[in-house]
Amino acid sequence: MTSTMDNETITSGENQRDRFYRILPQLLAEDDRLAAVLAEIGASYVDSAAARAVSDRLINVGIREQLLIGVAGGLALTGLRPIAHTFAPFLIERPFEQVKLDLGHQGVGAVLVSAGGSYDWPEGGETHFGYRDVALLDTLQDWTVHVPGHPDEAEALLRTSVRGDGRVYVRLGGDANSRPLAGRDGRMQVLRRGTRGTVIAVGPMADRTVAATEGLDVTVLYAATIRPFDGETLRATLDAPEVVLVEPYLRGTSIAEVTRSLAGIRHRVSGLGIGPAEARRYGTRAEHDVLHGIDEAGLRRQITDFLDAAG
């Protein structure tokens, strides 16, 4: 598949975003309770022939992100299950008041599906960087947050999400692990056992984290669902009170969750991810990874320094 939109090109095999567009008409056809709301982004990717039979529940409001969430809230109040989609900064940051009021305050559910990860299209610059999304949702109540690391995980988590009634955020990114790693129960998966500490890799960070910790005596856990946070698995597998979080969004977002999970246990925690300082150069996605220290070499250096500081 090769297609272009918003100066972005999708040329490789199916990524998470491709999978979402492919299965969206299927989901609508399978459940007449579902309705999809778009804000121009993705409208031309959805197969028009496949979507024809469900076109009355496939709504494009144009570039009006506040309206995107408002319409989703209105549909939910009528008993429908809305799926709202656009890039992460346009889905969470720009219409944050509508997310808070039209969904949260109204007490209704929706499935928000983002694309673009933190900087999948670096040429878009700061307006298209979406690394604050999970931290912002943490200021609201009762959100489930999925960060799939593979297109198969994205589809499974999306199918599970649309069957429910709650407020769910599915964060799609361009990076992917080589194979799906998530379990069926939303719990963290144990990728490796060790005795000097625990490294938690979230979503697409798994492969590079496993490579970065090769030869280090650490437990590596994998999370594709980060809210609610699976503190039970963390406590059950904890052999040393040193915890490193590797997240593909704002650095340190889940530190408070680790602290709550390990209440009563003396521990140290380090959060690795995207730094808060604005990057005023476009660069490539790989160059941004290096800048923020979440490439393989950067992760190994920071994890090793953290463990060595423990003595």
Given for the second form:
Amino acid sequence: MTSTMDNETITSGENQRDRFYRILPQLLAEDDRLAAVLAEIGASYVDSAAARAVSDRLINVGIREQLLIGVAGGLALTGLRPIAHTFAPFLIERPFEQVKLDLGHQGVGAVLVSAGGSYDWPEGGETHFGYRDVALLDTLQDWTVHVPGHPDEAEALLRTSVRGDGRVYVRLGGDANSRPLAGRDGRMQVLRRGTRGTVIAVGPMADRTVAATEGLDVTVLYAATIRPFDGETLRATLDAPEVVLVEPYLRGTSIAEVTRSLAGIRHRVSGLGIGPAEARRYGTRAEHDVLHGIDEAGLRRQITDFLDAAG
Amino acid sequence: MNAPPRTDYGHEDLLALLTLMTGDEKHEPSATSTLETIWVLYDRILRVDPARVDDPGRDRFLLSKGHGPMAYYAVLAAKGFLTTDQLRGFGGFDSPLGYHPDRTLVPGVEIGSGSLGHGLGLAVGTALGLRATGHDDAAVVVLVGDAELEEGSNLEAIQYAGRARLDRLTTVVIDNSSASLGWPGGIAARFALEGWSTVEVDGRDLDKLEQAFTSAPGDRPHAVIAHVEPKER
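Now show me the form predicted together with its partner chain, since the one above was the form predicted alone.
Full assembly next; the chain just shown is listed first.
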């Protein structure tokens, strides 16, 4: 399965994952309807004194990811609100049938919280890359997907998610924007207005997308909640029907959502993000960003080419 | 207006109820392999009631082995959870009763199953949830098949439940020797090694089944291995 992800590769200060571990016992203490399930990952990071106070509802099943989701489903069947956590490939990919059946098919909700983004631990390689997660959840029904771009957004979205009853995925990544940008209502935020097209930056892609589109006369929208997809804001702010998605996971994941949102409008859409081919590279996150063309220069080049092709 | 379901059925009526679904007077042993076990649970063990299907403190029966659920449906009908009319629609487009059960369609059915190896994990979570919500006395019984046990997900749940001493959890394994590779050393040994109490029983003997369920020491999870006729191959 897994080895411990190197925290030193993550930016200084408290990242999204640190924030999650810090507030998890607090969330459980504040609401006795909540229960958290871990599969070893994160267990040693949660403050042990705080964890003891809620030990009935803070459960570590060991390195057993099918059980991680099965237990979450069982907890939900007794009326609790489960939070299940591990790295994205072990949370969504390995126990995917449990996600489908033990939650969705049983008609119960849960909050799945991943860590590690798409390649927060690039030295760990393909086995720990998690960029297929949102696309996989798109094959299921009624999943809300949050992609926070800042630790404060992560906390706010976690707090919103645990209050509800539905099936929610909170995707935590090590990259962060310099400040929180998300609104409180799950709608996309307008970061810039322009006339040649719309660029939608998702979660931690915001800062670099704003920098990459400097002077390009495009609208830049920001989404920290990508499912349900806020097509209303996209339509309401649409000037030229040229849309670029900048997503921190599998490229093209939300193209179908854009197409649905703009049904009846002749439009073009480009999906930028992580390419599907196995890179078989280690190194740094910055090197992988360049490889996939989602560093600032790569984004500017691809967005410019796309807009210029509109004629 | 439908008449209220009858609730005065006995064990001797179950085959007739099965026939409403299968149309067959003669039942293969594999179609009835779970019949006595589920009957004993609903008739003598579980504190469940069609009028209290949402009671948070009710006992839970989780049919993990969702294949061949006719015996389960027959018992549910005998106990008033289903009507005989509903049994007649078995498998139909408008019927709530599929060839694999769906909990969202049938009040009283605790889990939807059919894909093997999901019930034990859900049962562990249910037992943990009942413990955390103060319903410590509610029992959780999950039924699996000896072939179903081949799914690795079961092992994750068996290991964890033993270590966590989930003392209100019972797994009943219907053993009709249908696991292709078999279980050298026996099924019970695998539970025992992980800290479960175990008992082997004739899966057709009502009194012995009752005794197997009630003989749990109560300080750890309990496994009942119910032996029935080998599946014809």
